[in-house]
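To begin, one chain is listed below as structure tokens, in the form predicted on its own.
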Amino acid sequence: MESLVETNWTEVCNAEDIISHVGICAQLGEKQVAIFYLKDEQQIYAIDNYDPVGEANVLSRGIVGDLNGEVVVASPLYKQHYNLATGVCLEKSEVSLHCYPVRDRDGVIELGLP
């Protein structure tokens, strides 16, 4: 079943401006969104930039890697690992982040907003 909510896409930056496996931060109103482009895998992820454990907007500065087969970002503060696809914290499953639709449209990175 298709979603009835239309997605509005907002341009963030050019894909060529992002270094693979290095996060960037985009400001969307009051929210900060961390975006990670894994170019070799052709995967783009967008999650909240706010680390609820460390209580700071820092996740775009985290280290991206693979932990037990899951693509994660490690918070630069207390080193919790957040799954980039689901937003779930691996060390504290009751903690999770919001994930945003994101895409590369003809070399332009766009975030999807309802």
Contents of the next structure:
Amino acid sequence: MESLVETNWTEVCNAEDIISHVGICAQLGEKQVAIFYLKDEQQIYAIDNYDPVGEANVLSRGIVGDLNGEVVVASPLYKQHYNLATGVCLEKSEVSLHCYPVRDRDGVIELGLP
Amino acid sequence: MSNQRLVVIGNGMVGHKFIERCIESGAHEWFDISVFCEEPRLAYDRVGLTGYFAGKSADDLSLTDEQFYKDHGINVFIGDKAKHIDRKNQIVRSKNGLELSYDRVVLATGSYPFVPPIPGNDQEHCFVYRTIEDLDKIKASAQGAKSGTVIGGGLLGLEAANAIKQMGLETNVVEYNNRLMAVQIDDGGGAILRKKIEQLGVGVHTGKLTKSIACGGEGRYRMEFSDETELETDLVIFSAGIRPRDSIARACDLEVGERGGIVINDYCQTSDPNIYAIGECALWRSRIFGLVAPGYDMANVTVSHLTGGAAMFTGADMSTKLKLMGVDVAGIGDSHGRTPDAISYMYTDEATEMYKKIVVSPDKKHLIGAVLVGDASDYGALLQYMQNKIELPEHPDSLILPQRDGAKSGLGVDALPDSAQICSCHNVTKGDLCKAIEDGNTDLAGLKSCTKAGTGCGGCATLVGQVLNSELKKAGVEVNNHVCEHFAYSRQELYHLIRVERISSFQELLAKHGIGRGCDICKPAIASILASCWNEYILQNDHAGLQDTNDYFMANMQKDGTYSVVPRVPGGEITPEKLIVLGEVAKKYNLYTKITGGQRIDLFGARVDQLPLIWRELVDAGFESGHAYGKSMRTVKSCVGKTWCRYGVDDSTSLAIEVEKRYRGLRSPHKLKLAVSGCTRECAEAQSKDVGIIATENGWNLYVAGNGGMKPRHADLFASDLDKETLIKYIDRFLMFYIRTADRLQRTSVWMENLEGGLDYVREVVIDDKLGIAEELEKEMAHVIGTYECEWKKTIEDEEKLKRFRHFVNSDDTDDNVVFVEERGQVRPATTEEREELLSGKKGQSWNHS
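Could you drop in the structure for the form predicted in complex with the partner chain? We only have the form predicted on its own so far.
Full complex below, order starting with the chain above.
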């Protein structure tokens, strides 16, 4: 479904600043956003950097992987897994993170603000 | 009414057990108890006496102390001997002139070694093997000796032979019977045992009657045998059996056996109902029991009888399993097949030097005896067959014949009833184990610690493991040691694949042997294996994404997302100049400072962007990464040793520094902590470490698999009096063998407890090179040592890598969620409430402004 609201894209960094499967953190206004680029799959994800369970801005420093087919990042603090596509915490389904539009436009990584 | 007076004569293992039982049952409150202890020290572990030669001290062997007796109101007379019992007046008289009135007496006088009446048996270098004093004399005599001979090839004789062999003496064993261990095993087993012991370089002479011990030519003595042969030797140890010490009973006309031993009834009473006898001095139905367990039973029975109970002594099973000079030997029940019409089955394998025999009842329904030499792994199961009278399979020989082509062994634990006693030391039945497994103790270490099974003599450990596997299988639990869903392999198997196929990246391993993308379980585990094998820089691009944040930023993440920094301080030795540098760095970056248990200084509260700045200063001052963040060799703690300490016997600090520099940067399945103490006072607490080293008069003792933390475990003595070269060689091999075979996040303690064969097995691999891999292990370690470089030094020299140390990829701002408050003159992370208050701008001090 086409989004009804036009996305405002903000340049964040170059694709080459990101190592495949290793997160980085970007500042987007007041927000901290964790970006993960799975370059071999051409998949790029962006979620909150704030871990609501550990109460710290650390999710960009988690290890990326998959569990039962869901692409996840594990919090480096207490190891909860967050689905990178939906932001939902696998261990605590009542917890979920905000997901951000993100794209690689000709080697430039851009985050979208709705 | 005043208490009854109880006099206990003898304070060996059984005499002491009797006191313990009195205390447990509360009997010590109804009796005034006095104890005569003839030896200059209270009860010690005589069964483990040989450990005294392996570096254990008298204190290590001790079973109790005077305080324990005092605390429970028990009088003990150490170094005094009960001389006479005046039964008419009910008085015990001692050598030192004490006179004690009694209501009851317990004789626990034990036994003495039998010295055959051979001319010359009382010379200066002729010994027996029973007390710590005997061992001291043997030790002193061995100083100037080249060779030693043990007369008697029984269990204790072989142990003595092993002890003097270890002291470097050319060793011979002389046995009157035609085979070794004549009591426990038969000719077939004796032949295999002999072969194995000869291979260890010990001369075995069976069927020899010693005629005299004369003056020697080459050696101190010449032993002359009745067959006109001779043997030169510098010292002689008699180990030709024991005799009950019953002279005090004879002197007061208690009934004794024809060949010695104080006659007792089923309640352990002698012919005088006020006098009991327990242990090796007692004769029950014409039998003396020369093992400690039946003596303990008698102690129980006596306490029961004294307190009005009805327990009876019903005899004891003399089955034994032991390891003699590394050879497994076991005898069960009627091992000689003396029961009329008994049928025996025998299996000999000369290739692997193994002998097995079972003796079954005439109707072939029940097992009544067995002999195992070379491989005693079936001991537990066979004992169960006998004790529980389990009906034998149609072909009883299937119990000992090798099982090939996947055929099912006849010795299934499934056949055992729930009542079957698996661990006799702690009286744990199969039913107890099943219950514990049901309650969730599904690994061997957990099961052992919950039920205590297998933690006494360890003889049943294999059986416990079999019960566990069988129960898990029955419960439908797939016994699966796969690392995670991405690799259908255990950590050990992955390690092997990486080594053998020379795989150097996670992607390559995943492509060849895994599925999916990996996860936070397998990635760090494989990163660790790659580092253990190839020791490449961990921040290399293809390794970076595998690392836990601690390894990635080479610092320890704390609860607020900041990190702590722990520079290496080898051996805990630091110059004032370096100490000042640490202080100044801490001050400059406003870091909270604390001393760690591993003798390091931990600097807390560093942001990622500060880490390279901090490390540039530390590297410039000569510091290296301390690897406190990794599953890796952490610290080698030490005391100051003989350099400063009045008691130190060797230079522990220098060794600690050398060991720490050798293994720095070594990555392993879990963290590794080491320590070196300069004497047995053990100020460095080496016995709580994965690898502990303690200086002795003659070198270094090596301890392994200790653990502090959640489940503390004392390290086991692995080898003693090593020179430095051998010590380092053993540590190399031990650590590499652990790295090769442990599960992920398994400390050495749990690893060793889960290994079948445990400590003995690790010794066989590391010291005896049973698997033929010792050289390989050393080479692998040499590679890691040779390729060491400080990760932090390398990182701060690499501009590309330094780019990763920013909080934001698109800004130089720092994390505003990190807020500190002050406590005791230093910073600490704000609590949630404090942070909210501070961030709302009411007061305070965020680090951005400090």
